[in-house]
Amino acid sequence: MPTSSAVEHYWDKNVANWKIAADLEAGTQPFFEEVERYRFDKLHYLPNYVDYKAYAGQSVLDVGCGLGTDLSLFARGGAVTTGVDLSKKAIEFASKNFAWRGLQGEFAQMDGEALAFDDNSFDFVYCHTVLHFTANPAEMIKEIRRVLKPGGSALLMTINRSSWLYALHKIAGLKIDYLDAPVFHRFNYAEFDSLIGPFEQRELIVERFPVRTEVHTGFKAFLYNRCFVDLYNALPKRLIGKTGYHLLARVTK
């Protein structure tokens, strides 16, 4: 199993590697704005499952905060925000992101599998696009539960092995971002349900169905955008219900 230093080194190199903003200087206001636009165009489902404005005055922890894009939405809604990431570069970028927005937040380089916070510290924990990149996802989930206050909740997310995107990857060689990361776990629905077992109150959701690509080009991208996306999303929900690329869990301690 790769060491945490190998994972840290990889994300130090890749945390700001956003193709959509390749022509913009990383760490600048236009860069952060374009990354946010693209991320929430692509992940348009997220506001359906988390109300970023609902945590005013409450303590919110983002485990694996990356550039601070998602955490900034909580801060804009009045939450008391803390972001941690294994990557030092991520923390530097997240701090810059908050600074130009005029937002307050605490940031620390930290391993999500060994959070340096007391038990029962946070009202809400957010962990999106992280669990599949950590060496021991079960340990990270255990830590998230530990630092949540009694009655506190979390939004967790990982990658669905039984998804449309993995099928296209195997059949047509469709590129999956960060598949070369030192750690890249894939779970099916039952496996993820078992992984979040420490939370007795949990809701498992399958999301992230095809949307048009802005960053890929060529004939495959043309067919994907012009044919596959609309045809797939037109299929009956009973056929595609558990084939989304993202597995989400809303859990309560």
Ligand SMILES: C[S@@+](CC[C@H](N)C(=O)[O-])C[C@H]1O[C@@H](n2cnc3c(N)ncnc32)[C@H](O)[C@@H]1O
Second form
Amino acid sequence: MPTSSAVEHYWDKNVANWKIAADLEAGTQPFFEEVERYRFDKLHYLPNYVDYKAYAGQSVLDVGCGLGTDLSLFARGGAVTTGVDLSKKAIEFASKNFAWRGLQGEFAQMDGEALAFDDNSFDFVYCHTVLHFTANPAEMIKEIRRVLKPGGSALLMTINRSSWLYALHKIAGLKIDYLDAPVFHRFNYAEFDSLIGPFEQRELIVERFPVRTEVHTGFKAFLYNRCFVDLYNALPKRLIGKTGYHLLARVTK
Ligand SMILES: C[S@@+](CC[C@H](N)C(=O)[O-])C[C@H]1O[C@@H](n2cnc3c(N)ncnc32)[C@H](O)[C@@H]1O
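The form predicted together with the ligand is what I want next, because the block you gave corresponds to the form predicted alone; please supply it.
Up next: the whole complex, starting with the chain shown before.
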């Protein structure tokens, strides 16, 4: 299994590699604005499951905060925010992101599998697109639960290997981002359900059905945008309901 320093090194190089903002200087206001626009256009479902404005005055921890895009939404809603990431570059970018927005937040380079916080410290923990990239996801889950206050809750997310995107990847060679990462676990619904087993209450959600791509071009992208996206989404939910690319869990300690 690759070490945490291999994971750190990879994300130091890749955390700001957003194709959509490739012609903008990383770390500038236009860059952060474009990343946020694109992210929430593609992940339009996220605000249905997380009310970013509902944590005013409460402590929110983002494990693997990356550029701090999502954490800044909690901060804009008045939460007391902390972001940690294994990547030093990610922490630098997240701090810059908060600075230009005039937001307050604590940031630290830290391994989410060994959080340097006391037990029962946070009201809410957010962990999006991280569990499959860490060496030992079960350790991260244990740590997230440990630092949550009793009754506190978390939003966890990973990717679904039994999804339409994996199928297209296998059949048509559709690209999956970060497949070259030193760690890339591939969970299915049952495995993710078992991973989050330590939490007292769990709600599993499958999301991220096909949306049009802005970053890919060429014939494959044309076919994908013009045919596949609408056809797939028109299929009955009872058939495709568990094939979304994202597995989310709302959990409570
Ligand atoms: C794809 S990025 C996601 C960033 C952000 N959460 C988002 O959704 O935009 C994955 C992030 O997880 C971080 N990461 C991976 N393993 C980690 C660990 N053990 N502890 C903390 N961060 C970790 C990486 O450094 C990287 O910034």
